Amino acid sequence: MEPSSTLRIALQKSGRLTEESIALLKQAGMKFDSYKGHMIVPVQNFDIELLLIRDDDIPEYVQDGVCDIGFVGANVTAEKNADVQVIRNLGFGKCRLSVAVPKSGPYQSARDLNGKRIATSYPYLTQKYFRENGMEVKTVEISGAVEIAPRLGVADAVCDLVSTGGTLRQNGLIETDVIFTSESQLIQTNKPISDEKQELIDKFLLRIGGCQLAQRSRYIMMNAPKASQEEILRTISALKSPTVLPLADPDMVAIHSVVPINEFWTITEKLKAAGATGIVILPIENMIM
């Protein structure tokens, strides 16, 4: 039987990654029904079939060549120490995967962890931070609620993924390193795939890297003192060369462009200085460059 030349991507069947992942997907132009209870979804405009899976299977299901491409935390991807190629950076789902001490103990820092007994659901990126820092620790392996072992007297510390720390704050801990830093990745088999495979790949990051730079940009627009265009051009920092349209105040042009949204307020301070007016920053659904 011939291979299937439908491209197979994984993705977290439920949990902190799969609202966002669905959304960058119908984002991207991918259109499916609706995805929950179903562990394997086509996509109806594209040859794609989306497979929902637990999130700690997905680094093994991509490298067996099981799926060609998987969704899932940089985190998960370093445990399992898959034999994967990570593609792309997707930027959300950000946590730390950090090790946390009992606020009262007498512990202050990883340092003094050393023979000491780790909770952890990350025994692998456990071991090899205290190995690589010269020292030997237990890990006892939790699979949830890591942060409440200190109390119950099965470990000494805990090594858990953080956002905010308000868990660990609420169980009385306190968190003193970050050994891994992690967000959502794109990750891609090793296994030989075919050409026409790869071509839907390509295409597949293509969408993505748009939806990407529209998250990040701003489409501006504002009325300008001619005298003020070249301070504005220079202010603006285009992606690529900005549109600049006469108006009918000969002495005005109307300019268009493209701003990143982290320098937006400091972009827009300075138009204001420039003698810009009108100024409108509009949201981007998707770009391609």
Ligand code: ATP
Given for the second form:
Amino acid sequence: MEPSSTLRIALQKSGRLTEESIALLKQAGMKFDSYKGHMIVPVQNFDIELLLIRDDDIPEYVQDGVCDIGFVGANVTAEKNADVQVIRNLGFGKCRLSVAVPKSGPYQSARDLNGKRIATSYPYLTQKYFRENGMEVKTVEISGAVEIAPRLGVADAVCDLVSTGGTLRQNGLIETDVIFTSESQLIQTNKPISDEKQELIDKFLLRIGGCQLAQRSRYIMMNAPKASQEEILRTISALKSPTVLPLADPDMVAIHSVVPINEFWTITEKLKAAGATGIVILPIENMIM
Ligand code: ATP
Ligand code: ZN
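Write the structure block of the form predicted together with the ligand for the protein whose form predicted on its own appears above.
Then the entire complex follows, led off by the chain already shown.
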């Protein structure tokens, strides 16, 4: 059978990663009808179709070339030990896979669990961690609500995904060892793909890169005494060439630039100290460098 020329993108059909994956596709300019309740959704303005499936199936589908790229948590790709390449970290769906023990039990950390039973949906990563640390454990595979297993007496401890830790605490468990940190990623098949598909992927990545850069940046505008111009330009040197505009008052200028969001407060304080007034900060929708 001839491989399809349509680029196929896998994403989780309904879960924690769905909304943000869909949002990113839309921000990158893809147009499609409602995806809810559909397994295959054609993209109207590109030769692309979306395949909406369970996240557990995504690494294998991408590995086998059934899908060319996919949105999935690094935890799932690692658990499936899939032969794929990571083409972009996406910065959402952040979580960690951790060992947790009952609060009022005999165990303090993973070191105390040699020979014990660990409930988890991640048997491969759990076994690997304990083996690498010179221990053997019995994994009890559970696909949901892993945190109640110690109370039910089916396991001595758990190894589960955590983001805030609230669920573990509510179930009387204490997180003791982080064995894997994860975020959502875009993965690509290692199977050969056509030049046309690769071009589409590159175009898509460029657009996603623009969205990610825009999310990390703010557009800043201010008025400043001409005498402070040099100092202000040094402070906002992040962008190669800020815009300087004359104002009706010949001793004043307007300065526009883009600043990284993580340095935003430090920069604003320095600008104020240098005499900038009327500082306005705007979100940026997209940014192509
Ligand atoms: P599916 O029906 O697709 O198999 P699921 O129940 O396995 O869904 P979700 O709970 O929607 O999956 O989680 C999807 C992904 O979200 C996880 O694999 C992980 O990468 C990420 N994630 C982020 N925070 C958490 C968390 N606190 N608990 C579980 N997953 C999280
Ligand atoms: Zn799943």
